[in-house]
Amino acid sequence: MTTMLTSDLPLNKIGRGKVRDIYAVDDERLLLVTTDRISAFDVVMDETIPMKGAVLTQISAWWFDQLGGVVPHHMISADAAEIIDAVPALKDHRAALAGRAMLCRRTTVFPIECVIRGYITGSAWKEYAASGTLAGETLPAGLQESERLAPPIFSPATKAETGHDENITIARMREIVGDETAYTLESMTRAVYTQGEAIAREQGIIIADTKFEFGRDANGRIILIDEVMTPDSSRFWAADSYAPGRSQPSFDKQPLRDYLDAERRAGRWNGEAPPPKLPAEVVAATSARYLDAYRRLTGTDLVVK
C-alpha cells in the first residue's frame, strides 16, 4: 500500500483537515479520505506515516460496528468495493480508497468537541496540578497523575480551526448548543465511552480519555460522526503496565513527539512550521505504533483490500 500525502478524487473537495480530506458526494453523503499525514504540536509534518490513514479509518469502522446498538452513527461503508458500487465515479480510484475511505451520511456538525476523561492526564493533569481545577471547575483534592476518575468527567471543548481546542464549562456548552442538545451530547458521549472503555479493557487497552463529534442528520437525529476512539482522538494505555502517580506510555504518535521534543531542547526547531525532517527510524516506529494499536484493539492484523 503506497502512502498518501493528499488525495485527488473526481468529487468536490469541501474540506481539508490536518489528516482528512472531505468530499461531497451529494446532498446526503460525504466521502472521508484519511491520508497518511501526521501532525504534532499543531504542525503537520512533511513526511507521511505508512498505513496510518488505513489504521484510523478501519479502527473507526470497527468501532462503528461495535457501537451500532448504542448510538446511531454516520458510517455507510468503509469497504472500497462497496463505496465504488455506491459512487461509480470512483471506479478508477480503488487504490486511493482502499482501507482509508469512508462513505458517510452528511450532518450539520455541532461546534463542540465532546471530551470525556476516565483518567486524569495530559492537559487536564497540568491544569489540576497547578490549580486543582479542570476548565475552571474544582476537582477533588489529592488526585495523582493518571489516576482513574469515577465517574468519568465530561469536559467539552470548542473546536478550533487552528491551534488547540479550548476547554469550556458545561454551562458554556449549554449557551452554545442549548440545554436539551447539551444534555443529549453528554449522555451519548458517556454511553459510547462506557461501552468502548469496557470493550478495549477486554483487549488489554485502557482508553484514558477520548473525544467525539456529533452532528444532526437530515431527519433531525443527533448521530456520532468523524473518527471514534482511534490513537489520534484518544489516549490508549497498556492495562498490564498501568500505574497511577506517573505518566503512561501510549499507543500513538509518541515516537514522533519524543523526537520533536529532543529537537526543540537541542535548539534545532522552534516548535513552528516548517517542521524538521523526520528520520526514517522515527517514521517506521510511528507506523509500527499505530499498527500495534489496531492489532491489540481488534485482535487481528490490519488487512487492506
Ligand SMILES: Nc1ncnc2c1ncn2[C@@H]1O[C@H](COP(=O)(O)OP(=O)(O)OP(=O)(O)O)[C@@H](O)[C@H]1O
Second form
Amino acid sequence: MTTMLTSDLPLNKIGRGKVRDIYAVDDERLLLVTTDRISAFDVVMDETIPMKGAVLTQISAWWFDQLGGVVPHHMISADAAEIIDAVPALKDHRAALAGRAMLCRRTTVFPIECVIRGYITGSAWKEYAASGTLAGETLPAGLQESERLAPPIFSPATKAETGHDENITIARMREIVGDETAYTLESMTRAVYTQGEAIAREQGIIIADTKFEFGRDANGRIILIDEVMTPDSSRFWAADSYAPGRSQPSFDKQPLRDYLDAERRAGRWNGEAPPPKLPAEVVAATSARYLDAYRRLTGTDLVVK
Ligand SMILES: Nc1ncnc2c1ncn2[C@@H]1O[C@H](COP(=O)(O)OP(=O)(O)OP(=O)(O)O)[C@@H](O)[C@H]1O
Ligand SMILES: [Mg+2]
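Switching conditions: you have the form predicted alone, so give me the form predicted together with the named molecule.
The complete assembly is shown below, putting the previous chain first.
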C-alpha cells in the first residue's frame, strides 16, 4: 500500500499544513492533498498512517454530499479520475491523488476557526472546572465532564500562524469580520454541526466538538471550506462506550496517545519534537481506527480508486 509523507505534484504548491499540502490550480481552484502524516500533542510523528489521508478526504467528501442542502461548500471533486479530467497536468499522478485529493473552489479564507461544542471536554472542560465559564461566558452550574451541551456552544478562535489557536469572544469576532459575516458564520456553523452531529449519532459516533472554516468565493458568496467533521478537525467518540462524568477515549488517536503517554511516563520522551519512533502495532491500530471511523459513519468500507 502506498503511504505518503509529503506530496510532489506538478502544480504550484502554495502551502503545507501539519497534514495537508495545498496547490493552486488557477485563480478559481485549489487542490488539497491530505497526506498520511499524523500529529499528537501538537507534534508531527515521523511515521505515516496507512489510509489516513484517504479516510480524511473521503469523510469530508461524504459530508459535503450530505450537507449540500444545508450550506454551499467548496468541493468540486474528490474522485481522482474526475480531477485528472479537470486538471490534465495531473494525468501521470493518479496514484498520488487516489482517495486523498480534493479539487476545491478557491476562496479568501476568513481568519476565524469556527469551533462548536456539543459536549464539554478538553480545554473547555478545564476552563469550566476552574471558573464555571466557557470562553469567558458563564455556563449553568453542575455540569459533568463530557456532558452534552444543549444548545451547542459556539466558541470562535483566531487562526494562529504558529502554535495554538487563540479563543476570542464573539464581540472580537465581529470586529474582525464585521457583524453581518459574524452572524452568518455562526448560523452556518450551528446548522452544519446540528445536522452532522445528529447523522453521526445515528451511526454510533458522537462528534463532541468540531471546527469549521469558511471563505468567500469569487462571486462573493460565503462557503464552507477545508475539511469537515473528520477525526482530525473534531473529537469522535464511540457512542456505545460514552458515559459522562469522565474523559472519553478518542475514537481514532487513542492507541497513539496511550503509547506516547507511556513513553513520557517512562522518561523516554519529553513531549516535544522529535517524537519517539512508533512501533508497527501502534501504526496498524491507528490506521484501523481511522478506517473504522469511515465505515461506521458512512456505513460502507472505504474503496480508494
Ligand atoms: N477552499 C479553500 N480556499 C482557500 N483556502 C482553503 C480552502 N480550503 C482549505 N483552505 C486552507 O487550506 C489549508 C489546509 O491546510 P491544513 O489543514 O493542513 O493546515 P492548517 O489548517 O494550517 O493546520 P492544522 O489543520 O494542522 O491546524 C488551511 O490553511 C485552510 O484555510
Ligand atoms: Mg486545518
